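Here's a solo chain for you in structure tokens, the form predicted on its own.
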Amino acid sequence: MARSRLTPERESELYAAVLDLLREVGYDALTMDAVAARTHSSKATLYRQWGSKPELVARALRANKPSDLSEIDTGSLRGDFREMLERTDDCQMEKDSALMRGLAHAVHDNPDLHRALRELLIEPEMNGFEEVLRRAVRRGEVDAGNPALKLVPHMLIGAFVARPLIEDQPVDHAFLSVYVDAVVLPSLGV
């Protein structure tokens, strides 16, 4: 696929439009026609660049991530978690979690979307996250045999899903800071 034809600025513009449309209408109602109209581009261009709606959505979400988690290395796991939290603001977190809730529903009916999200978004995020945890093990902060190591992503995703359900509150920095200190780090023996 010839992705190089678009400037980085134009690509960012397209991705932002895709995310806006996703928030407005949801995945199922999002069409390549709507993206083309919103971005003043042709449907043919979109298909040539991204091949399919699932890939376009997954790449837009990936581009929306502030950075590669594996780059975070403050010297302590607590510091690394703090740094992860600092890389997004409460408003963005709320928008992202609403988006992810909508997509979590859509993946059940769309295996292609599920595959694209796994390949382009989830696996790279998990790899970065696992590197942060491996460094904590190498530093001796976490025991390599701790079963919670494999469950940290589940714990964090659980926090994003549970808070709105249980408390009717969005996930924000204050909540995640307490959650990491009270649940995640103790489970890792930190």
Contents of the next structure:
Protein chains: 2
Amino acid sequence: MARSRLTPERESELYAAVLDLLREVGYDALTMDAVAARTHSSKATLYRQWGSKPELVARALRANKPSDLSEIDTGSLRGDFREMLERTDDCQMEKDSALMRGLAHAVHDNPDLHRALRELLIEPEMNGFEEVLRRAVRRGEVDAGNPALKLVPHMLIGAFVARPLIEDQPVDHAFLSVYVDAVVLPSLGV
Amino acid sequence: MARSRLTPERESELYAAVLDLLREVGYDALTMDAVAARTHSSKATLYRQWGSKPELVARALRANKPSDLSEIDTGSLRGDFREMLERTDDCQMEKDSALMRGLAHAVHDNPDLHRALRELLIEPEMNGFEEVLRRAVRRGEVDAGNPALKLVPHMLIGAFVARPLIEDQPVDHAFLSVYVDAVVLPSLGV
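Please could you give me the other form, the form predicted together with another copy of the chain, since above is the form predicted on its own?
Every chain and every other molecule in the complex is listed next, the one we just looked at coming first.
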């Protein structure tokens, strides 16, 4: 794919428009026509650059997550989690939470979206997480055989989904800090 | 409301049909017309008995959760969690997981549904949970000030939502048992 034809600025602009549409109308109602209209580009260009709607959406989501978690290395696991939270502001968290709600449903009905998300977003994110956790194991903070090591993403996704559902409150730094200290770190024995 | 006009059997039948429709088409596409057609009843009857679609859906979901968690009292918190799992079979868990995915999105756009769910399903469920946890505190298994006491539902919802999303695996007894032992009990200090 000749992705070089778009400037990085144009690409970012396009991805931002896709995410806005995703939050406004959801995945099912998001059409390539709507993306073309919103971004003043042709559908032919969109298909040439991204191949399909699931791939365009997955790449837009990936571009929205620019920071590489594996770079975070403060010297303690608690510090690394703090740093992850610092990198995202409350407004961005609410937006991520909205996307997660919409996508958890959509991926179930759209295997192509699920595959694209897994390859382009979920696996790179998991790898970054695993690197952070691996360093904690090497420092001796976490036991290498602790079964919670594989369940950290599940705990965090729970915080994002359950907070608005149960308490009707947005997910923010204050809540996630409490959650990390009360749930994630104790389950890892930290 | 003259709910007595329906026999309990007829009511269960109707609730089961509502949940089937909910899984098939989702909340937004579920219409009172479709419920009436599927259950061979009149729309007037549905509105007279339940008042509105959000209330009908919330009551159907509540009826689907017949066991009162607060009755569970095996003498240990680990035993109580085991008993909760025993009461639900794998097939029911997959169905619950599908409903949760669909509803987490729908409640965000439908405040009436959210309110009805909170009153009829979430709060009674939370109360049952709290009773089980309160007994663990009274037995001295959990410290009364442990901040994870308020976060157990978040952890469990995370297991239900993240398992299919990340690992493309259904939620089942085996996974939930590992999750309870690796995440829920350690965060509670058990």
